[in-house]
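One chain comes next, on its own, written out as structure tokens in the form predicted on its own.
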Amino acid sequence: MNNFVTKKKIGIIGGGQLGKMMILEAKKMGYYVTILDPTPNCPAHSICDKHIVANFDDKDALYSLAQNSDCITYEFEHIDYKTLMELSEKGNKIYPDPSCLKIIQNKYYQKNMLKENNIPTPDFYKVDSIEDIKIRAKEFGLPIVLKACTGGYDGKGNFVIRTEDDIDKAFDILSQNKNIPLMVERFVDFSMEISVIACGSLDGEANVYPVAQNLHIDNILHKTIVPANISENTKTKALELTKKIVEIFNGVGIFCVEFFVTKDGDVLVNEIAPRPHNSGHYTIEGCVTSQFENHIRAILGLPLGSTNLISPTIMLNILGEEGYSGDALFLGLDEALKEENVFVHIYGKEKTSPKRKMGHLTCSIEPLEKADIISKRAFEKIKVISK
């Protein structure tokens, strides 16, 4: 029998809601947690043991985090992978391995890695000029999608080119930062978007969660529905591809793979995130072991927990209301919590702004149709405005 030491120290790069939810699980098992985040009162600040207030690219701060930690993880992927690779080479334990960040941070490198391993994705090409876009527009037909290869999230850094007149506009907007490379992708007329959360262990095990169906509004995740309304064949493909992707990246910890489902039920990989993901929040109440607990278990070498679904679950993101910016004020929370099997998570961000992710709610109950009705009713009662 192995003796697991609960005095181990975990370092987390990022103190947002994902870092906060990691800490909540780490604290259940008695671990010491240090975060690195430039915002003094970030969501994770109130529950961490130590907070290094510094920019994410501050090399000295990253080295300090390593000195204070037995292992390091991160809540988002757009960080200084070079310094993390240096630390890893010096013997520091960093999960997922920073070598995968170099690939995943760049959408073009990411898609190339998938293509080399026979993972289906939309057709894509690197872009160096407006002429490159015009060539692919003729090859693919319009619409096509122009993407910044690095730095994008929630649809930022993407431009759907629907007419020839959009080509110059799209290139001008996304090439303003000359240091960011561009790529173009064939537009996928998908039937739905799905995602699969998986957790890789130190011994190479990969546990997958149920397939989630995702609905977006203005490129921001609005609702996650579990289980997804897909065929057994589509489900099998998504789960098998996710396991293969975790293996390709030697993944330790949580990975999220986002897919497009085509009209004929096939799946194409859209993006990969090497961390807990918004579309996996349903696992907190909906599954035996949440994505956050399994992430902590994985990076510490503990046995992974069951990913089985307890009951159908709906997750809805709570965003800042349009027209409000400033100190956050939540309305209707008491009324929402009166609803059956509804759980509300408030992230603790001091400031709200339009469409900022301020929290989420879930409803986990049989049958799925009932969960949908109840979650919608609760969601409509909550508003995030400014004081």
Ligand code: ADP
Contents of the next structure:
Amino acid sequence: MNNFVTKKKIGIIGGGQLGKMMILEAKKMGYYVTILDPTPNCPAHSICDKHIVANFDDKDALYSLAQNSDCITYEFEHIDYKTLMELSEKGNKIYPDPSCLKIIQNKYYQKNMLKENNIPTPDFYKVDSIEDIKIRAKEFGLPIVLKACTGGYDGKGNFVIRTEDDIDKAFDILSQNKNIPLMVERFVDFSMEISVIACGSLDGEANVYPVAQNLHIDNILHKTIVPANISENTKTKALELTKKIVEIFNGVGIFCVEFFVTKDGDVLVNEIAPRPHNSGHYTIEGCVTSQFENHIRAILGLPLGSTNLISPTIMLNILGEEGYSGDALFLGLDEALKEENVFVHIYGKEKTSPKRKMGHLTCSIEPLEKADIISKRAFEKIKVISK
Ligand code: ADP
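Switching forms now, from the form predicted on its own to the form predicted together with the named molecule, please provide the structure.
The complete assembly is shown below, putting the previous chain first.
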């Protein structure tokens, strides 16, 4: 039997809301947490034990984080993987393994890896010139999706090319003078977007959570509905593929796999995130063990908790209101909290701006239709403006 060492030190790269929610779970079990984040008052700052204020690509800071930690993890994938691989080779424990970052942080490498492993994705090609885009526009037919291979999030880095005239503009905007590698994808006329959160353990097992259905507005996640309204067959495919993906990456910790569901019920992988994900926030109140708790358990080699759904759950993202920028002010929280089984999470970002992710709420209750009505009512009461 192992002794349970609560003074173990965890290092987290990134002190945003995901880092903060990881710390809440780590603290529940008594661990010591250091974060590395350039923003002095970032969301995780108020609850971490130590904060290294430095840029994510600051090599000395990453080394110092490693010195302060028994185990390192991260809340986003756009990190200097080379330094992390160096640290890993020197014997530092880093989960998920930084070798997966090299592949996942480049959408083209990521899709290639999936293709090599017979995992279905939208058809895609690398783009080196405007001519390449024209060739694919002819092959696939318009629209097509041009994507920056690196650095994109919330659809920033994507351009849906709808007419021939868009091609030059899309290339110029996304490639930024050819500094950023590009790829092009067949446009998928999907019936739904879903995601599966999975947790890989140190002994190679992958536990999957229920399939979540995601609605985006302006490419930003607006709503997650669990369970997703899909057939048993689609569900089985999504769960099996997610397990396989975690195995391919020897994943330890939480992975999120986002899929398109086609009109005939097939699933195509859109994107993988090697970390807790916004579409998995429903697990905090909705499941026996949250994605954050299982992530902490996994990276420390502890047994994973059940991923079962307790009740149908809706998650709604709370974004900064249009027209307001500056010190954040939340309106209507007291009214929202009067609603049955509603939980509100405020990330603690000092400044709001239009569409910035400031918090989220969940409603977990039987039946799903009831959770939908209540969560919408609570959501409509909250507004994030500036002081
Ligand atoms: P990000 O990495 O910025 O989140 P994604 O590549 O996941 O960007 O794309 C954001 C959204 O754009 C997706 O959720 C989906 O709605 C849409 N999208 C992306 N790729 C395609 C595609 N090949 N066909 C149709 N829609 C797409």
